[in-house]
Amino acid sequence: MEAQSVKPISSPVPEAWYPTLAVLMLAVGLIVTASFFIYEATISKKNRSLAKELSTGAVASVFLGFGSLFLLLASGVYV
(Lines of atoms letter the chains of each structure in order from A and count residues from 1; the text may use other names and numbers.)
(Lines give C-alpha, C1' and ligand atoms only; values in the text may rest on other atoms or scores of the structure.)
Protein backbone atom coordinates (compact mmCIF):
# COMPACT_ATOMS: atom_id res chain seq x y z
CA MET A 1 0.00 0.00 0.00
CA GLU A 2 2.80 2.41 0.84
CA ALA A 3 4.65 1.72 -2.45
CA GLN A 4 1.74 3.10 -4.45
CA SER A 5 1.93 6.49 -2.73
CA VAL A 6 5.67 6.93 -3.39
CA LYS A 7 6.48 9.31 -6.24
CA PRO A 8 9.68 8.95 -8.28
CA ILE A 9 12.40 11.52 -7.76
CA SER A 10 12.54 14.03 -10.58
CA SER A 11 14.62 17.09 -11.28
CA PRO A 12 13.10 20.52 -10.59
CA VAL A 13 14.82 21.69 -13.80
CA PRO A 14 13.87 20.10 -17.14
CA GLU A 15 16.68 17.99 -18.58
CA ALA A 16 16.55 19.91 -21.86
CA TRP A 17 17.78 23.01 -20.01
CA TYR A 18 20.97 21.40 -18.67
CA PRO A 19 23.31 22.36 -21.56
CA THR A 20 21.98 25.92 -21.71
CA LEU A 21 22.27 26.39 -17.97
CA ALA A 22 25.77 24.92 -17.98
CA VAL A 23 27.03 27.32 -20.66
CA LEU A 24 25.27 30.32 -19.13
CA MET A 25 26.43 29.72 -15.57
CA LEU A 26 29.99 28.85 -16.55
CA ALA A 27 30.17 31.98 -18.71
CA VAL A 28 28.90 34.21 -15.90
CA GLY A 29 31.24 32.53 -13.42
CA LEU A 30 34.25 33.04 -15.69
CA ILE A 31 33.33 36.69 -16.27
CA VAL A 32 33.02 37.33 -12.52
CA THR A 33 36.31 35.48 -11.96
CA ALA A 34 37.98 37.65 -14.60
CA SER A 35 36.64 40.80 -12.96
CA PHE A 36 38.02 39.54 -9.63
CA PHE A 37 41.48 39.08 -11.12
CA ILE A 38 41.36 42.46 -12.84
CA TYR A 39 40.33 44.06 -9.53
CA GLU A 40 43.22 42.37 -7.73
CA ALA A 41 45.74 43.41 -10.37
CA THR A 42 44.68 47.03 -10.74
CA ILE A 43 43.79 48.17 -7.22
CA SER A 44 46.59 49.02 -4.81
CA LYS A 45 46.85 47.06 -1.58
CA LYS A 46 45.81 50.09 0.46
CA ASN A 47 42.55 50.59 -1.46
CA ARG A 48 41.34 46.96 -1.55
CA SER A 49 38.09 46.01 0.14
CA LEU A 50 37.82 42.64 1.84
CA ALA A 51 34.02 42.68 1.54
CA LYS A 52 34.20 43.24 -2.22
CA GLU A 53 36.78 40.49 -2.62
CA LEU A 54 34.76 37.99 -0.58
CA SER A 55 31.47 38.80 -2.29
CA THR A 56 32.99 38.62 -5.78
CA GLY A 57 34.70 35.35 -4.94
CA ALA A 58 31.51 33.89 -3.49
CA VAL A 59 29.44 34.84 -6.54
CA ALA A 60 32.04 33.40 -8.90
CA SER A 61 32.24 30.21 -6.84
CA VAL A 62 28.47 29.70 -6.85
CA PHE A 63 28.13 30.22 -10.59
CA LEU A 64 31.12 28.02 -11.43
CA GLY A 65 29.89 25.33 -9.04
CA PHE A 66 26.39 25.16 -10.46
CA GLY A 67 27.74 25.50 -13.99
CA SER A 68 29.99 22.49 -13.39
CA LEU A 69 27.06 20.55 -11.94
CA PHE A 70 24.88 21.22 -14.97
CA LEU A 71 27.77 20.42 -17.31
CA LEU A 72 28.16 17.03 -15.64
CA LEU A 73 24.42 16.41 -15.78
CA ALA A 74 24.25 17.44 -19.45
CA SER A 75 27.06 15.04 -20.34
CA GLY A 76 25.34 12.13 -18.60
CA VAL A 77 27.31 11.97 -15.35
CA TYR A 78 24.56 11.92 -12.73
CA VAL A 79 25.88 13.19 -9.41
Second form
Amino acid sequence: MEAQSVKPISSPVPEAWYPTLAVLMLAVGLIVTASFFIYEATISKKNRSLAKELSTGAVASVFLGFGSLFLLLASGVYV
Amino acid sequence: MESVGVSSRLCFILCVFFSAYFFAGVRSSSAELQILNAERRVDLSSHIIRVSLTLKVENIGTTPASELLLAFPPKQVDHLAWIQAAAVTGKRKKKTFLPLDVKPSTGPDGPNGTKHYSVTLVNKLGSGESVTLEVLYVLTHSLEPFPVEISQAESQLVYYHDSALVLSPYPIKSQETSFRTPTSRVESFTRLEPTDRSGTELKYGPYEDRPSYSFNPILLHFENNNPFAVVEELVREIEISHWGNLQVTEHYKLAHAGARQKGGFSRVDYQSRQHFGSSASFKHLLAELPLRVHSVYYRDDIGNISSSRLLIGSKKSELLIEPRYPLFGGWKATFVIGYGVPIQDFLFESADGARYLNYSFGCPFAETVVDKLTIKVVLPEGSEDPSVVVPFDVQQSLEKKHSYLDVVGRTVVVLEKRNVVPDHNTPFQVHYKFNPIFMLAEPLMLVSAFFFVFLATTVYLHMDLAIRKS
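Could I have the structure of this protein in the form predicted together with its partner chain, to go alongside the form predicted alone above?
Once more the chain from above appears, this time first in line as the rest of the complex follows.
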Protein backbone atom coordinates (compact mmCIF):
# COMPACT_ATOMS: atom_id res chain seq x y z
CA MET A 1 0.00 0.00 0.00
CA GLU A 2 2.13 2.84 -1.23
CA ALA A 3 0.85 6.33 -0.71
CA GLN A 4 1.25 7.22 -4.39
CA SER A 5 -0.76 4.41 -5.95
CA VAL A 6 -3.60 4.61 -3.44
CA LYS A 7 -5.91 7.54 -3.32
CA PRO A 8 -8.85 8.09 -1.00
CA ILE A 9 -12.30 8.14 -2.53
CA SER A 10 -14.57 10.99 -1.60
CA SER A 11 -18.05 12.03 -2.58
CA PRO A 12 -18.43 13.64 -6.06
CA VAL A 13 -20.18 16.58 -4.37
CA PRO A 14 -18.79 17.99 -1.09
CA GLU A 15 -21.02 16.91 1.78
CA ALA A 16 -21.24 20.45 3.13
CA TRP A 17 -23.17 21.52 0.03
CA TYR A 18 -25.95 18.99 0.46
CA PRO A 19 -28.42 21.16 2.45
CA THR A 20 -27.92 24.20 0.17
CA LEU A 21 -28.24 22.09 -2.97
CA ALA A 22 -31.37 20.42 -1.59
CA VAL A 23 -33.06 23.77 -0.86
CA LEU A 24 -32.05 25.38 -4.17
CA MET A 25 -32.96 22.46 -6.40
CA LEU A 26 -36.24 21.79 -4.64
CA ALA A 27 -37.12 25.50 -4.88
CA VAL A 28 -36.36 25.60 -8.61
CA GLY A 29 -38.17 22.30 -9.08
CA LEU A 30 -41.27 23.54 -7.29
CA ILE A 31 -41.30 26.80 -9.29
CA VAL A 32 -41.11 24.86 -12.55
CA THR A 33 -43.81 22.51 -11.26
CA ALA A 34 -45.97 25.51 -10.49
CA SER A 35 -45.45 26.90 -13.99
CA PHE A 36 -46.38 23.47 -15.39
CA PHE A 37 -49.68 23.43 -13.52
CA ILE A 38 -50.37 27.08 -14.30
CA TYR A 39 -49.86 26.27 -18.00
CA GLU A 40 -52.14 23.25 -17.72
CA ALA A 41 -54.87 25.17 -15.96
CA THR A 42 -54.84 28.43 -17.90
CA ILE A 43 -54.34 27.38 -21.52
CA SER A 44 -57.21 25.60 -23.20
CA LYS A 45 -56.78 22.01 -24.35
CA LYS A 46 -56.66 22.93 -28.05
CA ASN A 47 -53.91 25.54 -27.68
CA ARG A 48 -51.62 23.44 -25.45
CA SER A 49 -48.47 22.02 -26.99
CA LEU A 50 -47.53 18.53 -25.86
CA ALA A 51 -43.81 19.23 -26.33
CA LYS A 52 -43.93 22.19 -23.99
CA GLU A 53 -45.88 20.28 -21.37
CA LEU A 54 -43.48 17.37 -21.41
CA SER A 55 -40.33 19.50 -21.47
CA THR A 56 -41.53 21.58 -18.50
CA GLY A 57 -42.35 18.32 -16.70
CA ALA A 58 -38.93 16.87 -17.51
CA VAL A 59 -37.09 19.94 -16.22
CA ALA A 60 -39.20 20.00 -13.06
CA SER A 61 -38.67 16.29 -12.41
CA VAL A 62 -34.89 16.55 -12.87
CA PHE A 63 -34.75 19.35 -10.29
CA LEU A 64 -37.17 17.65 -7.92
CA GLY A 65 -35.39 14.30 -8.29
CA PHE A 66 -31.92 15.60 -7.55
CA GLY A 67 -33.30 17.97 -4.91
CA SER A 68 -34.94 15.14 -3.03
CA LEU A 69 -31.77 13.03 -3.32
CA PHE A 70 -29.76 15.82 -1.72
CA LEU A 71 -32.48 16.25 0.87
CA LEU A 72 -32.14 12.57 1.77
CA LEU A 73 -28.36 12.85 1.93
CA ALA A 74 -28.45 16.05 3.98
CA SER A 75 -30.81 14.47 6.49
CA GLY A 76 -28.51 11.49 6.96
CA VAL A 77 -30.16 8.87 4.78
CA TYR A 78 -27.15 7.88 2.73
CA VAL A 79 -28.45 5.94 -0.25
CA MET B 1 12.05 -41.35 -27.66
CA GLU B 2 12.95 -44.28 -25.48
CA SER B 3 15.86 -42.48 -23.84
CA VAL B 4 13.72 -39.42 -23.09
CA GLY B 5 11.14 -41.60 -21.35
CA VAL B 6 13.79 -43.34 -19.28
CA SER B 7 15.49 -40.13 -18.25
CA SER B 8 12.22 -38.48 -17.25
CA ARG B 9 11.29 -41.52 -15.18
CA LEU B 10 14.69 -41.49 -13.54
CA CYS B 11 14.28 -37.81 -12.81
CA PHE B 12 10.88 -38.45 -11.20
CA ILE B 13 12.27 -41.24 -9.01
CA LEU B 14 15.14 -39.03 -7.95
CA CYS B 15 12.71 -36.23 -7.13
CA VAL B 16 10.63 -38.56 -4.98
CA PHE B 17 13.75 -39.75 -3.24
CA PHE B 18 15.04 -36.30 -2.56
CA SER B 19 11.74 -34.95 -1.33
CA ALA B 20 11.30 -37.95 0.97
CA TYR B 21 14.77 -37.38 2.29
CA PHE B 22 14.08 -33.69 2.70
CA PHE B 23 10.84 -34.20 4.64
CA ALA B 24 12.49 -36.84 6.80
CA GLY B 25 15.20 -34.31 7.49
CA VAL B 26 12.68 -31.67 8.58
CA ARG B 27 10.84 -34.15 10.83
CA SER B 28 13.98 -35.39 12.51
CA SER B 29 15.45 -31.94 12.95
CA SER B 30 12.35 -30.78 14.84
CA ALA B 31 13.14 -33.33 17.51
CA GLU B 32 16.69 -32.18 17.89
CA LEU B 33 16.06 -28.78 19.35
CA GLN B 34 16.38 -27.88 22.95
CA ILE B 35 15.35 -24.84 24.89
CA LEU B 36 18.17 -23.28 26.84
CA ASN B 37 16.06 -20.83 28.71
CA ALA B 38 12.31 -20.33 28.95
CA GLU B 39 10.72 -17.42 30.71
CA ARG B 40 6.95 -17.17 30.92
CA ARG B 41 5.00 -14.23 32.28
CA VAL B 42 1.27 -14.71 32.76
CA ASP B 43 -0.79 -11.60 33.28
CA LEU B 44 -3.95 -12.50 35.20
CA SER B 45 -4.95 -8.93 35.96
CA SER B 46 -8.03 -8.88 33.74
CA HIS B 47 -10.26 -11.62 32.39
CA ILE B 48 -8.27 -11.67 29.19
CA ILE B 49 -5.13 -13.60 30.07
CA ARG B 50 -2.01 -12.48 28.28
CA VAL B 51 0.98 -14.79 28.32
CA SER B 52 4.35 -13.78 27.03
CA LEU B 53 6.91 -16.48 26.56
CA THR B 54 10.58 -15.89 25.86
CA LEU B 55 12.34 -18.93 24.52
CA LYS B 56 16.00 -19.34 23.75
CA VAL B 57 16.16 -22.28 21.37
CA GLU B 58 19.28 -24.12 20.36
CA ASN B 59 19.69 -26.63 17.56
CA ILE B 60 21.64 -29.59 18.89
CA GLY B 61 20.97 -31.75 15.83
CA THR B 62 23.00 -31.89 12.66
CA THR B 63 20.39 -30.64 10.19
CA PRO B 64 19.16 -27.07 10.07
CA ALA B 65 15.69 -26.52 11.53
CA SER B 66 13.12 -24.40 9.72
CA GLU B 67 10.20 -24.71 12.09
CA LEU B 68 9.62 -24.85 15.78
CA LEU B 69 6.66 -26.29 17.65
CA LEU B 70 4.81 -24.72 20.53
CA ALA B 71 2.71 -27.04 22.67
CA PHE B 72 -0.60 -26.27 24.40
CA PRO B 73 -2.73 -28.45 26.65
CA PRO B 74 -6.05 -29.31 24.90
CA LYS B 75 -8.04 -27.17 27.37
CA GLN B 76 -6.01 -24.07 26.57
CA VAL B 77 -6.25 -24.54 22.81
CA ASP B 78 -10.04 -24.13 22.98
CA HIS B 79 -9.58 -20.80 24.74
CA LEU B 80 -6.66 -19.58 22.71
CA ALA B 81 -7.80 -16.42 20.98
CA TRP B 82 -4.63 -14.92 19.65
CA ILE B 83 -1.05 -16.02 19.13
CA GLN B 84 1.93 -14.26 17.64
CA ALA B 85 5.65 -14.93 17.61
CA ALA B 86 8.69 -12.87 16.80
CA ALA B 87 12.39 -13.55 16.58
CA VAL B 88 14.44 -11.19 18.72
CA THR B 89 17.79 -9.92 17.61
CA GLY B 90 20.07 -7.51 19.38
CA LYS B 91 20.68 -6.88 23.03
CA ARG B 92 18.65 -5.09 25.64
CA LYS B 93 17.89 -1.62 24.31
CA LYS B 94 18.54 -2.28 20.63
CA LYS B 95 16.14 -5.19 20.35
CA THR B 96 14.51 -5.68 17.00
CA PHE B 97 11.55 -7.96 16.49
CA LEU B 98 11.02 -9.95 13.33
CA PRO B 99 7.44 -11.26 13.17
CA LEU B 100 7.13 -14.96 12.38
CA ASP B 101 4.31 -16.98 10.92
CA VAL B 102 2.40 -19.11 13.46
CA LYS B 103 -0.25 -21.64 12.48
CA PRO B 104 -1.79 -24.79 13.93
CA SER B 105 0.48 -27.70 13.22
CA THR B 106 -0.71 -30.40 10.85
CA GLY B 107 1.51 -32.98 12.52
CA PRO B 108 0.35 -35.54 15.07
CA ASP B 109 -0.77 -34.46 18.54
CA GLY B 110 1.56 -34.90 21.48
CA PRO B 111 0.92 -37.09 24.54
CA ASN B 112 -2.40 -36.54 26.40
CA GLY B 113 -3.91 -34.67 23.46
CA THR B 114 -1.37 -31.86 23.47
CA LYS B 115 -1.91 -29.60 20.48
CA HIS B 116 0.92 -28.04 18.53
CA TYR B 117 1.38 -24.72 16.81
CA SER B 118 4.23 -24.42 14.39
CA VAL B 119 6.38 -21.33 14.11
CA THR B 120 8.12 -20.96 10.76
CA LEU B 121 11.58 -19.51 11.14
CA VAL B 122 12.66 -16.99 8.53
CA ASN B 123 16.33 -17.90 8.80
CA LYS B 124 16.98 -21.60 9.18
CA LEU B 125 18.52 -22.48 12.50
CA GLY B 126 21.80 -24.20 11.71
CA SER B 127 23.41 -26.88 13.80
CA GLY B 128 24.71 -25.46 17.07
CA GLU B 129 23.04 -22.06 16.54
CA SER B 130 20.50 -20.54 18.86
CA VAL B 131 17.68 -18.05 18.47
CA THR B 132 15.55 -16.06 20.89
CA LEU B 133 11.81 -16.09 20.32
CA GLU B 134 9.18 -13.92 21.86
CA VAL B 135 5.73 -15.54 21.84
CA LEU B 136 2.59 -13.76 22.93
CA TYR B 137 -0.72 -15.51 23.31
CA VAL B 138 -4.07 -14.57 24.72
CA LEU B 139 -6.50 -16.84 26.54
CA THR B 140 -10.16 -16.10 27.20
CA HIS B 141 -12.75 -17.72 29.46
CA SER B 142 -9.99 -19.35 31.48
CA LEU B 143 -10.76 -17.88 34.90
CA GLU B 144 -13.34 -19.91 36.71
CA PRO B 145 -15.17 -18.03 39.47
CA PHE B 146 -15.20 -19.78 42.81
CA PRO B 147 -17.44 -19.37 44.78
CA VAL B 148 -19.73 -19.61 41.78
CA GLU B 149 -22.30 -17.27 43.34
CA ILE B 150 -21.49 -14.17 45.34
CA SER B 151 -23.62 -11.50 46.94
CA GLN B 152 -23.56 -7.91 45.82
CA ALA B 153 -20.91 -6.70 48.26
CA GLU B 154 -18.58 -9.68 48.11
CA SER B 155 -15.49 -9.58 46.03
CA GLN B 156 -14.97 -12.08 43.28
CA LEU B 157 -12.50 -14.96 43.60
CA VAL B 158 -11.40 -17.02 40.65
CA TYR B 159 -9.49 -20.21 39.90
CA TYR B 160 -6.82 -20.42 37.27
CA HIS B 161 -5.47 -23.77 36.09
CA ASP B 162 -2.09 -23.97 34.45
CA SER B 163 1.20 -25.81 34.60
CA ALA B 164 4.17 -24.73 36.68
CA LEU B 165 6.38 -25.99 33.88
CA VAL B 166 6.33 -24.67 30.36
CA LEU B 167 4.78 -27.34 28.14
CA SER B 168 7.10 -27.96 25.22
CA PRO B 169 7.98 -30.76 22.82
CA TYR B 170 11.64 -30.02 23.53
CA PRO B 171 13.65 -30.52 26.71
CA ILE B 172 14.09 -27.29 28.67
CA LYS B 173 17.39 -26.56 30.42
CA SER B 174 16.22 -23.75 32.63
CA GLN B 175 12.81 -22.17 33.07
CA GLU B 176 10.87 -19.75 35.18
CA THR B 177 7.20 -18.79 35.28
CA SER B 178 5.67 -15.78 36.92
CA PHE B 179 2.00 -14.97 37.42
CA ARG B 180 0.76 -11.47 38.03
CA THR B 181 -2.48 -11.28 39.97
CA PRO B 182 -4.66 -8.13 40.00
CA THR B 183 -4.43 -7.64 43.77
CA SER B 184 -2.20 -9.05 46.45
CA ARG B 185 -5.08 -11.14 47.78
CA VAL B 186 -4.25 -14.74 46.85
CA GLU B 187 -6.32 -17.34 48.69
CA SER B 188 -4.23 -20.33 47.77
CA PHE B 189 -1.75 -21.59 45.23
CA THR B 190 -0.07 -24.89 44.47
CA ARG B 191 3.51 -25.08 45.66
CA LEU B 192 6.27 -26.61 43.61
CA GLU B 193 9.56 -25.60 45.17
CA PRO B 194 11.05 -23.17 44.52
CA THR B 195 7.87 -21.09 44.63
CA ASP B 196 7.95 -17.52 45.73
CA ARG B 197 5.21 -15.00 46.31
CA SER B 198 5.61 -11.28 46.82
CA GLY B 199 2.75 -8.80 46.49
CA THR B 200 0.97 -9.39 43.22
CA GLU B 201 3.72 -11.57 41.80
CA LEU B 202 3.84 -15.33 42.07
CA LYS B 203 6.98 -16.99 40.84
CA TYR B 204 7.58 -20.63 39.98
CA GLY B 205 11.13 -21.70 39.37
CA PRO B 206 13.83 -21.66 38.27
CA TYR B 207 13.57 -25.33 37.37
CA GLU B 208 16.53 -27.02 35.71
CA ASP B 209 16.71 -29.78 33.10
CA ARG B 210 13.14 -30.83 32.50
CA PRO B 211 12.40 -33.43 29.80
CA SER B 212 10.04 -32.72 26.90
CA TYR B 213 6.30 -32.60 27.62
CA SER B 214 6.82 -31.98 31.34
CA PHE B 215 3.59 -30.84 32.90
CA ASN B 216 2.86 -30.04 36.49
CA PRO B 217 -0.70 -28.85 37.11
CA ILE B 218 -1.11 -25.92 39.47
CA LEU B 219 -4.15 -24.12 40.74
CA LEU B 220 -4.24 -20.47 41.71
CA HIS B 221 -7.14 -19.02 43.68
CA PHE B 222 -7.12 -15.25 43.81
CA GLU B 223 -9.22 -12.10 43.81
CA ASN B 224 -10.15 -10.57 40.48
CA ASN B 225 -12.65 -7.73 40.52
CA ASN B 226 -12.07 -6.52 37.02
CA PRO B 227 -15.10 -6.29 34.78
CA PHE B 228 -15.63 -9.62 33.06
CA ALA B 229 -17.24 -7.92 30.07
CA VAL B 230 -18.11 -10.47 27.43
CA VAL B 231 -20.04 -9.63 24.31
CA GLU B 232 -21.83 -12.86 23.56
CA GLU B 233 -22.80 -11.74 20.12
CA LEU B 234 -21.77 -8.68 18.16
CA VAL B 235 -23.06 -7.86 14.71
CA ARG B 236 -21.31 -4.95 13.03
CA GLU B 237 -22.82 -3.65 9.86
CA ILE B 238 -20.71 -1.32 7.76
CA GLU B 239 -22.68 0.26 4.97
CA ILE B 240 -20.74 2.02 2.25
CA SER B 241 -22.33 4.94 0.44
CA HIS B 242 -20.31 6.56 -2.28
CA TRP B 243 -22.19 9.77 -1.55
CA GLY B 244 -19.72 10.31 1.26
CA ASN B 245 -20.62 8.25 4.29
CA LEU B 246 -19.81 4.99 5.98
CA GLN B 247 -22.62 4.01 8.32
CA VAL B 248 -21.62 1.61 11.10
CA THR B 249 -24.28 -0.09 13.22
CA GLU B 250 -23.23 -2.40 16.04
CA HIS B 251 -25.67 -4.72 17.80
CA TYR B 252 -24.41 -5.88 21.16
CA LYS B 253 -25.44 -8.65 23.52
CA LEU B 254 -23.30 -7.83 26.52
CA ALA B 255 -22.94 -10.11 29.55
CA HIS B 256 -21.01 -10.16 32.80
CA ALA B 257 -19.21 -13.52 32.74
CA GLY B 258 -17.99 -13.46 36.34
CA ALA B 259 -19.42 -15.07 39.49
CA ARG B 260 -23.22 -15.03 39.43
CA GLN B 261 -25.11 -12.58 41.59
CA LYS B 262 -26.71 -14.14 44.67
CA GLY B 263 -29.78 -12.62 46.30
CA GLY B 264 -31.52 -9.40 45.36
CA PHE B 265 -30.02 -6.20 44.17
CA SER B 266 -30.05 -3.28 46.58
CA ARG B 267 -29.60 0.10 44.95
CA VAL B 268 -28.91 1.79 48.30
CA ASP B 269 -26.15 -0.66 49.12
CA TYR B 270 -24.73 -0.29 45.66
CA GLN B 271 -24.63 3.52 45.82
CA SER B 272 -23.04 3.60 49.27
CA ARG B 273 -20.38 1.06 48.39
CA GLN B 274 -19.42 2.59 45.09
CA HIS B 275 -16.36 4.35 46.42
CA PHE B 276 -14.73 1.23 47.81
CA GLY B 277 -14.50 -0.36 44.41
CA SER B 278 -14.58 -3.87 45.79
CA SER B 279 -17.42 -5.14 43.71
CA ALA B 280 -16.91 -7.09 40.54
CA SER B 281 -19.82 -5.34 38.84
CA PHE B 282 -19.29 -2.70 36.22
CA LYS B 283 -21.48 0.12 35.06
CA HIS B 284 -19.70 1.69 32.13
CA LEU B 285 -17.65 0.72 29.14
CA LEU B 286 -15.29 2.75 27.00
CA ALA B 287 -15.23 2.40 23.24
CA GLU B 288 -12.67 3.90 20.94
CA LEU B 289 -14.32 5.17 17.78
CA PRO B 290 -12.74 6.50 14.57
CA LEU B 291 -11.39 10.03 14.66
CA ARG B 292 -13.95 11.94 12.58
CA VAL B 293 -17.02 10.13 13.83
CA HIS B 294 -20.40 11.88 13.61
CA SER B 295 -24.09 11.21 14.33
CA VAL B 296 -23.38 8.76 17.13
CA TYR B 297 -26.36 7.09 18.76
CA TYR B 298 -26.74 4.62 21.58
CA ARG B 299 -30.11 2.97 22.09
CA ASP B 300 -31.89 -0.29 22.77
CA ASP B 301 -35.33 -1.72 22.13
CA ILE B 302 -36.95 0.79 24.51
CA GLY B 303 -35.38 3.84 22.90
CA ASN B 304 -32.48 6.19 23.36
CA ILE B 305 -30.21 5.60 26.37
CA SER B 306 -29.13 9.00 27.57
CA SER B 307 -26.24 7.90 29.79
CA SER B 308 -23.39 8.14 27.34
CA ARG B 309 -20.65 10.62 26.67
CA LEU B 310 -18.75 11.25 23.47
CA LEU B 311 -15.33 12.85 23.61
CA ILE B 312 -13.96 13.90 20.25
CA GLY B 313 -10.30 14.62 20.60
CA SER B 314 -7.60 15.58 18.14
CA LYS B 315 -6.16 12.04 18.03
CA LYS B 316 -9.09 9.76 18.84
CA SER B 317 -12.76 9.77 19.73
CA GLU B 318 -13.99 7.98 22.79
CA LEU B 319 -17.49 6.92 23.67
CA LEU B 320 -18.29 6.14 27.27
CA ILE B 321 -21.54 4.26 27.62
CA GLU B 322 -23.47 3.22 30.67
CA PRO B 323 -26.01 0.43 30.31
CA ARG B 324 -29.40 1.07 31.91
CA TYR B 325 -28.30 -0.78 35.05
CA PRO B 326 -24.94 -1.84 36.52
CA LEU B 327 -24.03 -5.34 35.37
CA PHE B 328 -23.51 -8.06 37.95
CA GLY B 329 -22.41 -11.62 37.31
CA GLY B 330 -24.72 -13.37 34.89
CA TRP B 331 -26.59 -10.17 33.99
CA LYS B 332 -27.01 -9.13 30.41
CA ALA B 333 -27.66 -5.98 28.44
CA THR B 334 -28.63 -5.58 24.81
CA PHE B 335 -28.03 -2.35 22.96
CA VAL B 336 -27.17 -0.78 19.63
CA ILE B 337 -24.47 1.74 18.84
CA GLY B 338 -24.38 3.49 15.50
CA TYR B 339 -22.23 6.16 13.92
CA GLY B 340 -21.17 7.61 10.62
CA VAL B 341 -17.66 8.31 9.39
CA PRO B 342 -16.51 10.10 6.24
CA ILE B 343 -15.57 7.68 3.47
CA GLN B 344 -12.34 9.37 2.48
CA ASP B 345 -10.76 8.04 5.70
CA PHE B 346 -11.57 4.42 4.96
CA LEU B 347 -12.31 3.97 1.27
CA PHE B 348 -9.49 3.98 -1.25
CA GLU B 349 -8.87 3.38 -4.91
CA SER B 350 -5.90 1.19 -5.71
CA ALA B 351 -3.70 1.57 -8.77
CA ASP B 352 -5.68 -0.95 -10.86
CA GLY B 353 -8.90 1.03 -10.42
CA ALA B 354 -10.47 -1.33 -7.88
CA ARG B 355 -11.87 0.14 -4.72
CA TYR B 356 -11.29 -1.14 -1.25
CA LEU B 357 -12.51 -0.51 2.26
CA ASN B 358 -9.90 -0.49 5.00
CA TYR B 359 -11.56 -0.79 8.38
CA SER B 360 -10.74 -2.07 11.85
CA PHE B 361 -11.78 -5.62 12.70
CA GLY B 362 -12.91 -6.45 16.20
CA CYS B 363 -14.85 -4.73 18.93
CA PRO B 364 -14.19 -1.06 19.78
CA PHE B 365 -14.63 -1.65 23.52
CA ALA B 366 -11.52 -1.94 25.65
CA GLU B 367 -10.78 -5.24 27.44
CA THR B 368 -13.76 -7.05 26.03
CA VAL B 369 -14.05 -10.57 24.70
CA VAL B 370 -16.44 -11.17 21.81
CA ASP B 371 -17.69 -14.75 21.65
CA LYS B 372 -19.17 -14.43 18.22
CA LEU B 373 -18.40 -11.53 15.93
CA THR B 374 -20.20 -11.01 12.63
CA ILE B 375 -19.07 -8.22 10.35
CA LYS B 376 -21.35 -7.36 7.47
CA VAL B 377 -19.90 -5.07 4.86
CA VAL B 378 -22.73 -3.72 2.73
CA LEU B 379 -21.28 -2.73 -0.63
CA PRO B 380 -23.04 -0.15 -2.82
CA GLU B 381 -25.49 -1.40 -5.41
CA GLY B 382 -23.67 -2.38 -8.60
CA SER B 383 -20.46 -3.56 -6.91
CA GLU B 384 -18.77 -6.60 -8.35
CA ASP B 385 -16.13 -9.17 -7.42
CA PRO B 386 -15.89 -8.63 -3.68
CA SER B 387 -12.82 -10.15 -2.05
CA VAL B 388 -11.64 -9.92 1.54
CA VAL B 389 -8.16 -9.64 3.00
CA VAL B 390 -8.11 -10.47 6.73
CA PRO B 391 -4.87 -11.26 8.59
CA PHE B 392 -6.44 -14.28 10.34
CA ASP B 393 -8.93 -17.08 9.69
CA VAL B 394 -12.55 -16.01 9.29
CA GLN B 395 -15.65 -17.59 7.83
CA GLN B 396 -16.87 -15.78 4.74
CA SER B 397 -20.18 -15.73 2.96
CA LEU B 398 -22.24 -13.43 0.74
CA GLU B 399 -25.74 -12.05 1.23
CA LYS B 400 -28.10 -9.60 -0.44
CA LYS B 401 -29.64 -6.63 1.29
CA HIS B 402 -32.31 -4.20 0.17
CA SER B 403 -32.10 -0.68 1.47
CA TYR B 404 -33.32 2.74 0.37
CA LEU B 405 -33.73 3.14 -3.42
CA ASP B 406 -32.39 -0.30 -4.26
CA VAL B 407 -33.53 -2.41 -7.18
CA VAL B 408 -31.30 -5.47 -7.43
CA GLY B 409 -30.11 -5.32 -3.82
CA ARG B 410 -26.69 -4.67 -2.35
CA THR B 411 -24.02 -7.30 -2.04
CA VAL B 412 -23.15 -7.98 1.60
CA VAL B 413 -19.86 -9.58 2.54
CA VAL B 414 -20.33 -11.45 5.83
CA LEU B 415 -17.32 -12.30 7.98
CA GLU B 416 -17.69 -14.44 11.08
CA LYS B 417 -15.20 -15.14 13.79
CA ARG B 418 -15.41 -16.64 17.25
CA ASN B 419 -13.40 -15.69 20.31
CA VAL B 420 -12.26 -12.19 19.42
CA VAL B 421 -10.04 -10.16 21.76
CA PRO B 422 -8.78 -6.55 21.49
CA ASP B 423 -5.64 -7.85 19.76
CA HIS B 424 -7.81 -8.54 16.72
CA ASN B 425 -8.41 -4.81 16.23
CA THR B 426 -6.28 -4.70 13.12
CA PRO B 427 -7.37 -3.35 9.74
CA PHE B 428 -8.95 -5.65 7.20
CA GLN B 429 -9.72 -4.89 3.57
CA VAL B 430 -12.67 -5.57 1.32
CA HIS B 431 -11.83 -5.09 -2.36
CA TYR B 432 -14.54 -4.62 -4.98
CA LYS B 433 -15.09 -3.18 -8.41
CA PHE B 434 -17.52 -0.33 -8.90
CA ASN B 435 -18.42 1.75 -11.91
CA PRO B 436 -19.14 5.34 -10.78
CA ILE B 437 -21.97 5.57 -13.34
CA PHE B 438 -24.05 3.40 -10.97
CA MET B 439 -24.10 6.31 -8.54
CA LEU B 440 -26.58 7.97 -10.91
CA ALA B 441 -29.04 5.10 -10.49
CA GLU B 442 -30.66 6.53 -7.35
CA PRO B 443 -31.19 10.12 -8.59
CA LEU B 444 -32.45 8.84 -11.95
CA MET B 445 -34.98 6.67 -10.15
CA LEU B 446 -36.27 9.70 -8.28
CA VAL B 447 -36.29 11.77 -11.48
CA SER B 448 -38.27 9.12 -13.36
CA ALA B 449 -40.74 8.84 -10.49
CA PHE B 450 -41.42 12.57 -10.62
CA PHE B 451 -41.57 12.53 -14.40
CA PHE B 452 -44.16 9.77 -14.24
CA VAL B 453 -46.37 12.07 -12.14
CA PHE B 454 -46.07 14.88 -14.69
CA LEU B 455 -46.74 12.45 -17.54
CA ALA B 456 -49.81 11.07 -15.78
CA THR B 457 -51.10 14.63 -15.22
CA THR B 458 -50.59 15.50 -18.89
CA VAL B 459 -52.32 12.34 -20.09
CA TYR B 460 -55.21 12.85 -17.68
CA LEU B 461 -55.74 16.45 -18.76
CA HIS B 462 -55.66 15.46 -22.43
CA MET B 463 -58.23 12.73 -22.03
CA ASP B 464 -61.88 13.38 -22.59
CA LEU B 465 -63.68 11.45 -19.91
CA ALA B 466 -67.07 13.07 -20.47
CA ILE B 467 -69.84 10.67 -21.55
CA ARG B 468 -71.64 13.24 -23.64
CA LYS B 469 -69.78 15.10 -26.39
CA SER B 470 -69.32 18.71 -25.44
